[in-house]
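A single chain, nothing else alongside it, follows as structure tokens in the form predicted on its own.
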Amino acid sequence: MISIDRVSKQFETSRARRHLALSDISLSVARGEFVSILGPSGCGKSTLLYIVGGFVEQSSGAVIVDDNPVTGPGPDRGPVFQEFALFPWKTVLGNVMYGLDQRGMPKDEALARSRELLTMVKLSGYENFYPKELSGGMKQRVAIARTLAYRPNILLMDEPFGALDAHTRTKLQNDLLGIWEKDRKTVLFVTHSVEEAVFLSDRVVMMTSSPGRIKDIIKINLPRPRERAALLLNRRYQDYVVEIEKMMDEQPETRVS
């Protein structure tokens, strides 16, 4: 579904230097996959998913996702960002239908798909509220319900729960888990945090610091469907845990110059 092929991007900094943020990244991702991407800050771990999604172009090596290589976004790729970025001038509704209007969808269908998925993300009641009258998690909520109407095939998520609280970011995860196991779309999902890699995810690639480069893939043989209080008590999910916090321990402090 996606194949990253010797990916490497360099900028320009303010000082007119150049920075390597990525450095020769190989990665193939198969449909319906969940991988989590893992790594020390500055490692350009959001920097490999924006050159999936098309947002930024790589230096050097190429990008295809379903046998076409990637030349900027498309519905087919679907990011869902820390930042909610919700339209707050319009409601909960008017947010997720937008981009089915955008694409010229009858109103009536557009309307039906938007409910559809109001009640997927437990947002159902909530449709003539707008982005200040909701948490942080709700409007993650919509943010998800957003990109979900389009159907994207698939899901390319940069830290979408980093700045929750951390019952609320439980709860976004095992939302989002039961939505991926419903159509199991593809994910590339970039995080900080260990537990939400191996919680959720089939294989982790773990990056080193600055320029990134993979270290190690580590494949999560844990049965799915997940639950959270079975997993803790789960020897194997402890093991996972360590393991890749000590190999995040490992990692050296990220310099710029």
Second form
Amino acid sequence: MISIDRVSKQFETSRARRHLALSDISLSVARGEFVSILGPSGCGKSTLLYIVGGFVEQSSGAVIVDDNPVTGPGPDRGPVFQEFALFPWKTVLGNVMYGLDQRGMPKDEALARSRELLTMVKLSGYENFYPKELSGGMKQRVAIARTLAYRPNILLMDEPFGALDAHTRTKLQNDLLGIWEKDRKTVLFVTHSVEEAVFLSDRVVMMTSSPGRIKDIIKINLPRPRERAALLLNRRYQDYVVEIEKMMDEQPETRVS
Amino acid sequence: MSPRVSNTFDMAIGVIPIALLIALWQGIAMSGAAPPSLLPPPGVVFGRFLQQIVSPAYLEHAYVTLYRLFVGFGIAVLAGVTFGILMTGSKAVASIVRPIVRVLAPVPKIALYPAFTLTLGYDDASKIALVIADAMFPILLATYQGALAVEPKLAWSARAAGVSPLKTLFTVILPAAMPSVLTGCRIGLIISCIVVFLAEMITSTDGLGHLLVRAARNFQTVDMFVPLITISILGLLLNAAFNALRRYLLRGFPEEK
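What I would like now is the form predicted together with its partner chain, since the data block earlier showed the form predicted on its own; can you produce it?
Shown next: the complete complex, the earlier chain at its head.
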């Protein structure tokens, strides 16, 4: 379980002014819940995710994960970034094996686990490719496999499909839900796409920008497992999308800092 | 054009200016502007070079120079890369090393050579010390700058997998900074070639630099040019070997243009 308790984050900007990126954010995410954080760019939603990941320190407040306050990164929380952040000097297999290797898992065990994950993300046969030889969608599959390899309880996904074309994006959304259905990890998913948030999530957290605050939290009552084609025709799904889009439009556009 | 064909083509083009330079040399020698005793024609010099390159006594001197070059350069790489990386990882190390680098980097290291010969003697040690002193700073600075510029999400991905900060420094930051590190090493290698020769010219009883000075003092102009040709050919070979190593180490990185 993730408990975000009155977290704020201030950045010192170049002009020696302070920018309040996040203001007094409180949010609880239950075990096995899929929660999306939706907001315009610059609203601090990624910063919030980095704070939960332990990559960025909050200015005030606390994040508690399974009764332990977050003080740094840990293998219980696995990040997936929009930029993939793959190691360019390692092959696909090398990327997935890296964490297991470094933590001292026996070679053959790490190899078996990595191959199993590459099969799960539909990339078996690409073990010896370098990331630069893959398409964006394939790179993100590798990154997801690399993160799942060390079995985090929580996935922190930072606009993971934001850099992909529409077709690849929907394919990866479907595959992600398929993988998630198997063991229902807790997922915190940052996005600026309303459809993506509604399609994937149990709850959608809407944020406003400057300073980043939680505007509203909407529970998505749609049956699982979800299937995209059926959902697109589902009246309730459509209503959610229209309602959330309307609420998003209500907030003024802000300059990107 | 395929890369291989274009490489051969580039090499063929590259030979032309060198041939012109040698032709100019031949022209000056034939014009009588300089007497052959002072400027021997290239044919005579290359003939002597071919003679020397199979003579064990000459090769012994070349070997001595190469030994100093490689030991000095090797230690410079080791020290430069290690300090450069540790500076990135630890504010304490950075605050100690940075002022030292600032003071020592602009000092003309050749001015330290008399001190080196007095303290370390006239043998290998003083020449190696000079090579280290001169080659280390560009490598250190390139490593530090390159490591600072590494995308933080690469390190976050490792830290989230449970890899310690120190291990992350050497298994992620260092390989990610490799393009910059190798640029520093190339500069360091060129400097090493120059400096080892220079040191041998100033005070030495062996090595190619010593052969050149000895020949010049005895007006053996043909023998004076032979070490010069040897060191430039060695430089060419070292550069080619370095490029091959660089291509291998950076095989996963996107092509540079």
